[in-house]
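What follows is a single chain, given as structure tokens, in the form predicted on its own.
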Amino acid sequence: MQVTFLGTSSGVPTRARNVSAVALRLPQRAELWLFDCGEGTQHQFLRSDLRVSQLRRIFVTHMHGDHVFGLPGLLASLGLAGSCAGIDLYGPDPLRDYLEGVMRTSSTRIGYPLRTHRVKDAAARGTLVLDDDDITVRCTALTHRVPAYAYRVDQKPRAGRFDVERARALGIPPGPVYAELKAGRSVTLDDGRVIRGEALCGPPRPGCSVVYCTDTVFSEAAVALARGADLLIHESTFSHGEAELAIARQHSTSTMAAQTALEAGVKQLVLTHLSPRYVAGNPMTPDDLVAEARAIFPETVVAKDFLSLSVGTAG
């Protein structure tokens, strides 16, 4: 998986940061998934190396404008391009009504399948939001002023590494059969032998995992969802010194995000959704937020627009 931050500001855009949007690229599937879609997200796509034509799924955390105002424009542009095979949207209950209202009042027609899925029940029951071939998605309710949800994307365990030399020693001819065996499946050769793919593969390899958590004050539900994840993307709207303000507005501080990462035992934390007040020249900067978080969880970085991170290993 490859994560690209298209917007990392909270509330309003700044000269350096657009509002919330994170793209998840799945190279082996030639697919792109989007998490939140603040105003101007489609412009951010144009400034990046991502191909919006590969967009297949959009996950919305909550209905505040800095997370959804970019959706109508992006969806309309996909329709004008004429090459979209369809989009699945996941989010809070009002998402469908919001989009239908904007499309109706602006006389916008979407000429491709647009399917909206409510995640409230899946969050309450602890069931999967999506089970899509080799990837699953779960969510949990967060603590914010409106219903909000964090999402976890898990790659299912993969077959162990394929022993090519051993396959050749068994007289198995190279070709498409190797792909079947590498996937752990059994195949029947022309000479009648049945070869079990798992016998030619090493131990199963765990898949990678990404958690996207915003907007929320510190939440035990977020800790549970993020348990053992490779990458936790967590909002850090405020500094530790503004904890009272964060609690009042039900947002997180840098130290709340770090505490979540520490308790969940994740491998890496990325801070995003920063208040526009944290810029160079002001008393507190993004570097200060990172320093606060690293005092609790050292493997922390702060996101900036167009930062890309690879999650997991290839092969």
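Residue numbers count along the first chain shown, from 1. Nothing here was measured: the structure is a model prediction, and the numbers come from that model. Only the largest set of C-alpha atoms that superpose within 1.5 Å between the two forms is called the rigid core. First, how it differs from the form predicted in complex with another copy of the chain.
- When the change between the two forms is described as the motion of two rigid parts, residue 204 sits in the other part from residue 118.
- Of the two rigid parts that make up the chain, the smaller rotates 27° against the larger between the two forms.
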Given for the second form:
2 protein chains.
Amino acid sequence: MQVTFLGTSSGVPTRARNVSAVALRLPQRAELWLFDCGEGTQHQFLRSDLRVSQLRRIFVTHMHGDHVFGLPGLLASLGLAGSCAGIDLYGPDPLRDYLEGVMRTSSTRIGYPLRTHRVKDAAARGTLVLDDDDITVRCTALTHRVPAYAYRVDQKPRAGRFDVERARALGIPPGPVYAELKAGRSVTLDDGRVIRGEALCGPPRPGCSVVYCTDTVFSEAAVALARGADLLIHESTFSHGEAELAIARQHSTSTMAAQTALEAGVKQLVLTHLSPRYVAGNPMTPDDLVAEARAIFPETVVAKDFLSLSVGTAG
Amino acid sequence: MQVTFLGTSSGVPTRARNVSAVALRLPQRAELWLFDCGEGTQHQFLRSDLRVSQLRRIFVTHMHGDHVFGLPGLLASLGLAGSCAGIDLYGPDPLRDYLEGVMRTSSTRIGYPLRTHRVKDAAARGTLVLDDDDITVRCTALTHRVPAYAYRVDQKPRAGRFDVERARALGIPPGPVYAELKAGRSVTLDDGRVIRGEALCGPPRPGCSVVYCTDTVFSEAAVALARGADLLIHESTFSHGEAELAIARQHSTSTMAAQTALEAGVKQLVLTHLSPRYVAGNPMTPDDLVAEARAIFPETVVAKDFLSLSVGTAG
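Right, the form predicted on its own is done; let's see the coordinates for the form predicted in complex with another copy of the chain.
Below is the entire complex, every chain and molecule, led by the chain shown above.
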């Protein structure tokens, strides 16, 4: 999986950072998923190397404008491009009303299937938001001024790497039989031989996991959701010194994000959703926030727009 | 008056052109007005030398997304900045519903007075949308797939330039009396002399006028509104060769825009709202559209993002 940050500012855009959006590329299925969609996200796609035509699912954490005001424009542009097979949208209860109101008053016709899924019940019951052959998605309620949800994407363990050279050397004719063998199943060839797929595959490859957690003050539910994840993307609106403000506004400090990563035992933490006050030239900068977090959780980096990270094995 | 184009593409943003927005700076009252507000307009303000804190009025032509999807974010950011004294919004009937729906579902609190004015009746009756000491604004209904309105801003004629050196030479003590004289009124000084302000002022300066006309197919109402204007900003979504498509979609070609300028007898025409198909490297470019228009109306230029034009006398 490949994670690309398209917006890393909180509240308002700056010249360097747009408001929230994170793209998740799933190369093995040629799909792009999006987490949040602040105003200007479609513009950020234009400036990235991501193909917006691959977009299939959008997960919305909460309804604040800096996380959703880019949705109508992105969905309308996908319609004008004419190549969208359909979009599944996941989010808080008001998401459907919001979009229906905007589309009605602006006479916007989408022209492709747009399905909106409410995640409140899945968060409350701990059931899966999505479960298909390759991937599960679950969510949990965070602690913010409005209902907000963190999402966790888990890739299922995959069969080991298929040794195509060895299969050829065994004289197995190429064709659909290769897919069976790749999946680790046994196959009887036309000549009567029984080939065990497992014998042609390397050891099973564990799936990887990404957790997206914004907006929230420190949350035990976020710790539980992020348990053992490869990558935790966590909001860090404020520096440690602004803890009082963070609590008042139900946002996180750098150290709350680090504490979440530490308690959850994740492999890597990325700080995002930074207040515009943290820029070079001001008393505190993004580098200072990273330093504060690293004192608690060393494997921390700070996001910037268009930062791209690979998670897990490729392919 | 100073006109700055913040978005000049139709339908969708491109890497070079954002969707519709035009700023009008009124230096003599330190105010900024905005015409349309496509997604990303607040980002364009960040990249311009305009001060968004001076924004006082926003005129919306019609409800299509590429003209209004930047409004919620801009209005919310003005609220977060905390320095906005109030905004007056003018536009089609659904504008208020649109914003109320977005603000409600996104829990956005604006924190300053936001007044929404419907312009339908003013367009139908030919009455003024705005009339104050310096300026009038009127509008007219265009011909598009949804109700759309063109706006005309007229600066009222102003008193001639005040000759402050001559006033000093006459021994007139500086003070509030200068404002009276500047306005062309007569004043009796403490020493009994009667000074005629007119005698200290140059000839009255005519006001200038700007017309913003989008989206529409060729419209006689637009011609009437633009009569004798200094600057006509007119949509030119398509080239002359695409007239059939323009009529089907109720948009203008370059030559329809030029015909409007010619019939209205304006001083200058600016083409904007160009289809993304017109880029360098494609068979037709923005330069080709200008050439087509100039064959009919020579004083034509094509807008690009951040193009800035002065209209009328400064100050």
